[in-house]
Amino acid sequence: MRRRPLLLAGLGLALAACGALGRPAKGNGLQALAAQRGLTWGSALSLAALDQPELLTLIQHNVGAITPENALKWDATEPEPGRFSFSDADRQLAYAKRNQMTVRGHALVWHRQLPGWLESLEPTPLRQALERHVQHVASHTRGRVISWDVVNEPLDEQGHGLRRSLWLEKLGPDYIADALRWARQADPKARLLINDYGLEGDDPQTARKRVSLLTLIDQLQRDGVPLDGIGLQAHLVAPREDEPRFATLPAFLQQLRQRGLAVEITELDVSDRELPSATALRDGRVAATYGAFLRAVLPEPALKQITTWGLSDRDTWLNGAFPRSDGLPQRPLPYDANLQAKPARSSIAATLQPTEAPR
């Protein structure tokens, strides 16, 4: 399946800034095998992991893009005002460019991981701030990183509309639309996205979420404003029982398509928090997750890349953010913490191995 000129004209923008479309595909590792069907397999990339030469080996073998885990974000860039540091992003730039991948920029505006002196300016010096800081990251980081997640969770958790934030409460809404074309001043070769979560499933409160991104959309392409694509984060929890569905993605997935927008995946893990302590039984929902999930959106050819939050168990946030009620780790990725392929890396691979000609 071919994708559209409109789609390849924006990915040869961010081609042209950034060189090829992740690491050159060898061998059996993860981007290989999405490189058969025309994408980038990427990963979250901790500044410990830089710190572990096996963890480094195995994603060398399976990852050709990286996304800065927490060294882009507005509390590791800028702690205090106008006082800008870069030393753990670079380090994570540079290890992408030594080993030929690319790199996603996470994240520009977002309501959490602020630096405390935000929170006290009034509405004219914030915004003042945000365009300073959205211009100085993505200048830093142009003609290196190939998207941004330009505005990061602006939709409210419940799907009515955007989040209460900082930014909303303070600026109102036109806060988007201001950053979207401050990173095109800074960044023009760069895919400027929106980055979300809870887009996947087929439930009534996504189904509400997915109606307030697409009248975000509708308005921004209104108004003339930058934007190229749309994060899906697709943090997912493997179902106790049901078999794991995502019945109504693909149509959703056509709807951004026809507003003429790229899709990436930016964030996937699985988590296992609501399945019995059994290890064999959780790996295996888990993996099930996985292989649902991938059928439902491979098929898409607005589709660009797909990026895991990390490789390996042992780098996973979910221990924290969502431990399990009888505290074992959990187990949401494609290997385990000794970095040993799991069931799930299996199904992903399975999934990913082409039925068709690359688009």
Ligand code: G3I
Second form
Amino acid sequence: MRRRPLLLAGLGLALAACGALGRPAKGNGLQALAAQRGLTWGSALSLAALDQPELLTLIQHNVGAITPENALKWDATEPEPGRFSFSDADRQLAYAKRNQMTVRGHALVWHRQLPGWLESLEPTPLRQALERHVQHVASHTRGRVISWDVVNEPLDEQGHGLRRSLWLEKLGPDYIADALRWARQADPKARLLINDYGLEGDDPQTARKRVSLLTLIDQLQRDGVPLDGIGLQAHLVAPREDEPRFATLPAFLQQLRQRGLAVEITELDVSDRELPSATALRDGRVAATYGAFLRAVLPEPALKQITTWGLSDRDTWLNGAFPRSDGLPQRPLPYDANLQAKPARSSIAATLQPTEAPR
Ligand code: G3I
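What would you give as the form predicted together with the ligand, now that the form predicted on its own is on the page?
Now the complete complex, all chains and molecules, led by this one.
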């Protein structure tokens, strides 16, 4: 529990309710509950969602920040060399502004969703293309984006240093520092993050990946490279056995804070792909995983924002990427495909509620 006496929490709710915190009252929505802890609750926003009024109503009730799910990625913003296209992104940025929501930029440099023309470039023109892309996109969104996932998933999945991506192979590790510096030049006020997954659990691979990240951070900081925070994607998997504990996560977050870094949970969802078919069992285990994870991260003073990767199961990326063996659609998010609240939503709300009496 963050060090916030109940009285102040109540004041936070009152301010949130009257919109004094800069965002409209959201009643008992997840944003209002998060605001009691000085946090923002966000969601990824797909383009399709903009044409679903009932989903937008749910988003406006629960969310204080959005992340364009795909519209700010390289294949969307620069499909041809030097030809930029922001029509989809600007629709989502305009939606956020109309609804007093902040926006997370995602993602300037990634090894996926790259346009074909990029992959064949030799190192020098590739680095030139990277500089042009980062500076053009971050300039376009300047003042409209509160934070950027500048470099997405730079770490080797197994925890052995940096991912051997197109970027590392052709430009070497300096592509990370370069991208961060160019982003700072283009948008001096945005919070600049490195964003990655597989940093949440208590297993040896996660421990190795955390060491890789801390090693990268320490090198960047020795070199005076601008880095303001770390994004933990938190694509979690509900375990078949007992409830997950995330026992080692608080200490890792403290290591990030001790380096002066903000922490954002950037893509939270809980896959039920390993669970039996019964809906009630799946929903219960998913809810328990949300609760255990939030209990592990909410006390962290460096935590700024929690974003789920969608609000409703209807368009989760998980069904395409990690389908269940029984073919059933997954149920990873707070609301089901019919926009009905699930046990996960209750678990999130209950865990967000301040419980401590004033100290
Ligand atoms: O835009 C094309 C469209 O023109 C085409 O008709 C359609 C059918 O092929 O595909 C569309 O592109 C899809 C794109 O989403 C936009 O909808 C891609 O096929 C599809 O692969 C892509 O999936 C996205 C995925 O990243 C790509 O890796 C998911 O929506 C998105 O949720 C997911 O998000 C990532 C984060 O950015 C980074 N962290 C992991 C997370 C899950 O992979």
